[in-house]
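A single chain, nothing else alongside it, follows as C-alpha cells in the form predicted on its own.
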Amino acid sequence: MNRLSSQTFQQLPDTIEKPDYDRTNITVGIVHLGIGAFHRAHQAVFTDDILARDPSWGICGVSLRSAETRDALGPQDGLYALKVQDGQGEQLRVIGSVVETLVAPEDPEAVLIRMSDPATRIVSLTVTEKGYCHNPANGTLDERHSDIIHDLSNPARPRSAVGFIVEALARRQAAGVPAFTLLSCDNLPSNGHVLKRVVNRFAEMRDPALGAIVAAVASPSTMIDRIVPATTDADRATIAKALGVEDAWPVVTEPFRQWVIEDDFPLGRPAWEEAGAVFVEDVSSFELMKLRLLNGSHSTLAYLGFLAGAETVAEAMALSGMEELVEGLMCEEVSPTLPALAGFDLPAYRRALVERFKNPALRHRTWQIAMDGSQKLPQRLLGTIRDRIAAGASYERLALGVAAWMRYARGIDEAGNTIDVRDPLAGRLAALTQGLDDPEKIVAAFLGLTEVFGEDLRVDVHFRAALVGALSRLLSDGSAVVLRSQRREG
C-alpha cells in the first residue's frame, strides 16, 4: 500500500476532507515543542483551519525525546489523518499544518536555529506537566532537576523545553530579533504564568541581565479541551482502509474541541477565532473549571476504573456507581469552588462531560490517564480539596480519588499483578510503601511527598483521616465494591 504524502493525498476518496490551501506556500511561523497526539488533534487542527487565509503560520513540530513522530511524519511530508468519532459515526480529515518535524536530541542546533528565526513568532508547548521541570505544589522551577542542571552547564545543547526557550531568546536578543510569544497548552493552572515563571528563573540563573530581558516576554495562559486517546494498530488499519493509503501516525479524537486563549501576542497570531477559539483577557476561570471538572473527574475515574479492571474510560463509566460518583464529585464538591462565568451554562457543561466520558468510540485507556499522577493531582484534585477545607465543606469523593491514586501508585493491582506506574516519582512511590499494608502508614508515607501535597495538607488531621478511611475501604473491599456503594448512596 502506498504511503500518505504530498503525492498521494490528492487522490484520496472524496469523502475525506483535505487541506483547502496550497501547502507549497506554507511557511513556518510556529515552533511547537512536544508534538504528540494531543497537539495534532487540537492546536494543529485549529491552525489548519486558518492557513488558507494566512499561509505564514505553518508549524515546525519538535520532539524533545523520541524520534517516532519525525520518523512517521517525515515520509508523509507532515500529513496525517484525523479521525473524529462518537457513538453516531466517524469523519476522516487530512491535516497539513505541520510542515517540518525536528528531533531535539539528534540536532539541538537545528531546533535553536528554527526558534531563533525572525519568522518564528510563537513557540507553543504540550510537554505535559512534568516537562516544565517545576515543583507542582508551588509552580516554581525545580533547580535540582537533572535537565535543568545540564542545561545551565550546556546552554547550546539543551535537553529541556525551558533550556531551549531561554537559549533561543538569548540568541534573538543578541541578533536584535524581537522575542516570540510563549504559548503553553498544557493542563496546568495559569499555565502561561507557570511557564513564564520557570523560564524567567532559569534565565536569571544563567545571567541576571538575561533574566531581565526574559521577564518582558509575552506568555498568555490558555485552556484546552479535547479527549485524545492513544492511537492503536486497529485504528491505523481501519484508517488506512478508508484512505486507500497507509498513514503511520493518524490521530483519533472526539467531536468536541475547545480553546480559550488570553490575547497577548506582540508579534501577531493566527486568526484562530475563525476556527472556534475564544480570546479573552483572563483565562483563569475557564481553566480552573476545566482542570477541576474534566481533569479531576478524569483522574478519579481512571484510578478507580483501572483498579476495578476497566481498560477504557467508557468501560469505567459503565461500572456500577461510577456515573453517580462522577456526577456527585462535579456537582456537589467541585462546582461550589468555581467562580461564576457570565453566560456560561455550567450544568450543561457537566452533562456534556458525562456523555463525553461515556463515548464508546473512544478507547481512551485508564492507564494512559493515570500516568504522572504526582504531577497532576495538585492541579486536578488537591487545589479543590484545599478550597473545600477552607469553606468547611466535605470532600469525600475528592479524597477517594486521591486514595485511589495512592492505591494505584503502590504498583500492585487488586489481583496482585504489577502495575506499570509511569510517573517522574515512580521509584520513590514504590519505595515509600514497600512492605507496608496498614492504611495509616501508607497514607503517612505518601503525605511525606510535600512537593505533591504541600506542608498544609501533610499536617491536616482531617484530610489524613479522610484518606485513611477511603484507602482502607479500597484495600479491604476493592474498588468495584466501593463504587457500588456510591450507587446505593445516590
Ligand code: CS2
Given for the second form:
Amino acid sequence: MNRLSSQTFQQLPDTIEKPDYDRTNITVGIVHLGIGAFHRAHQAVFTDDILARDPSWGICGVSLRSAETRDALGPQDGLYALKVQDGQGEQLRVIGSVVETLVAPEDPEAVLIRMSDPATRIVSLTVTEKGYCHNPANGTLDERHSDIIHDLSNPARPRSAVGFIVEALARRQAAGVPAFTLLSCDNLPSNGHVLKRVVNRFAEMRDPALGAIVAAVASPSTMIDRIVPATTDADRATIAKALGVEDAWPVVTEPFRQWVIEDDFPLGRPAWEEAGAVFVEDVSSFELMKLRLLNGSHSTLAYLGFLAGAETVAEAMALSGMEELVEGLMCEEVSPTLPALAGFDLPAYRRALVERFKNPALRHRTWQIAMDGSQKLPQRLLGTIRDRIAAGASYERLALGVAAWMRYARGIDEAGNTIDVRDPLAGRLAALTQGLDDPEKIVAAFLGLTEVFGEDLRVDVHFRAALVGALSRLLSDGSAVVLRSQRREG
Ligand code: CS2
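The form predicted on its own done, now the form predicted together with this ligand:
Zooming out: every chain and molecule, the one shown earlier first.
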C-alpha cells in the first residue's frame, strides 16, 4: 500500500477533507514543542483552518524526546489523518499545517536555529505537566530537576523546554530580533503564568540581565480542550482502509473542540477565531472550570475505573455508581467553587461532559489518564479541596478521587498484580508505601509529599481523616463496591 504524502493525498476519496491551500507556499511561523497527538488534533487543526488565508503560520513540530513522530511524519511530508468520531458517526480529514518536524535530542541546534528565526513569532507548547520542571504544588521552577541542572551548564545544548526557550530568547536578543510569544497549551492553571515563572527563574539563574529581558516576553494563558486518546494499531488499520493509503501516525478524537486564549501576541497571531477559538482578556475562570470539572472528573474516574477493571473511560462510566459519582462531584463539590461566567450555561457544560466521557467510539484508556498523577492532582482535585475546606463545605467525592490515586500509586491492583505506574515520582511513590498495609500509614506517607500536597493539606486533620476513610474502604471492599455505594436511593 502507498504511503500518505504530498504525492498521494490529492488522489484520496472525495469524502475526505484535504488542505484547501497550496502547501508549497506555507512558511513556518510557529515552533511547537511537544508534537504529540493532542497538538495534532487541536492547535494544528485550528491552524490548518486558517492557512488558506495566511500561509505564514505553518508549524514546525519539535519532539523533545523520541524520534517517533518525525520518523512517521517525515515520509508523509508532515501530512496525517484526523478521525473525528462519536456514537453517531465518523469523519476523516487530512491535516497539512505541520510542515517540518525536528527531534531535539538528535539536533538541538536545528531547533534553536528555527526558534531564533525572525519568521518564528510564536513558540507554543504541549509538553504535559511534568515538562515544565516545576513544583506542582506552587508552580515554581524545580531547581534540582536533572534537566534544569543539565541545561544551566549546557545552555547551547538544552534538554528541557525551558532551556530551549531561554537560549532561543537570548539568541534573538543578541541578534536584535524581537521575542516570540510563548503559548502554553497544557492543562495547568494560568498556564501562561506558570510557563513565564519557570522561564524567568531559569533565565535569572543563567544571568540576571537575561532574566530582565525574559521578564518582558508575552505569555498569554489558554484553556484548551479536546479528548484525544493515544492512537492504536487498530486505528491505523481502519484509517488506512478508508484512505486507501497508509498513514503511520493518524489521530483519533471527538467532535468537541474548544480553545480560549488571552489576546496578547506582540508579533501577531493566526486568526484562530475564524476557526472557532475565542479570544478573551482573562482566561482564568475558563481554565478553572475545565481543569476542575473535566480533568478532575477524568482523573477520579480513571483511578476508580482502572481499579475496578475498566480499560476505557466509556467502560468506567458504565460501572454501577460511576455516573452518579461524577455528577455528584461536579454539581455538589466542584461547581460551588467556580467563579460565575456571565452567559455561560454551566449545567449544559456538565451534561455535555458526561456525554463526552460516555463516547462509545473513543477507546480512551483509564491507564493513560492515570499517568503522572503527582503532577495532575494539585490543579485537578487539591485546589478544589482547599476551596471547600475554606468554605467549611464537604468534599467526600474529591477525597475519594485522591484516595483512589493513592490506592493506584501503591502499584498493586486489586488482584495483587503490579500496575505499570508512570509518574516522575513513581520510584518514590513505590518506596514510600512499600510493605505498608495500614491506611493511616499509607495516607501519612503520601501526604509527606509536600511538593504535591503543600504543607497546609499535610497537616489538615479532617482532610487526612477523609482520605483514611476512603482508602480503608477501597482496600477492604474494592473499587466496584465503593462505586456502587454512590448510587442514589430509590
Ligand atoms: C486527560 C486530558 O490525560 C488526561 O489526563 O484528562 O488529556 C483530557 O483528555 C484533556 O484535557 C481534554 O481536553
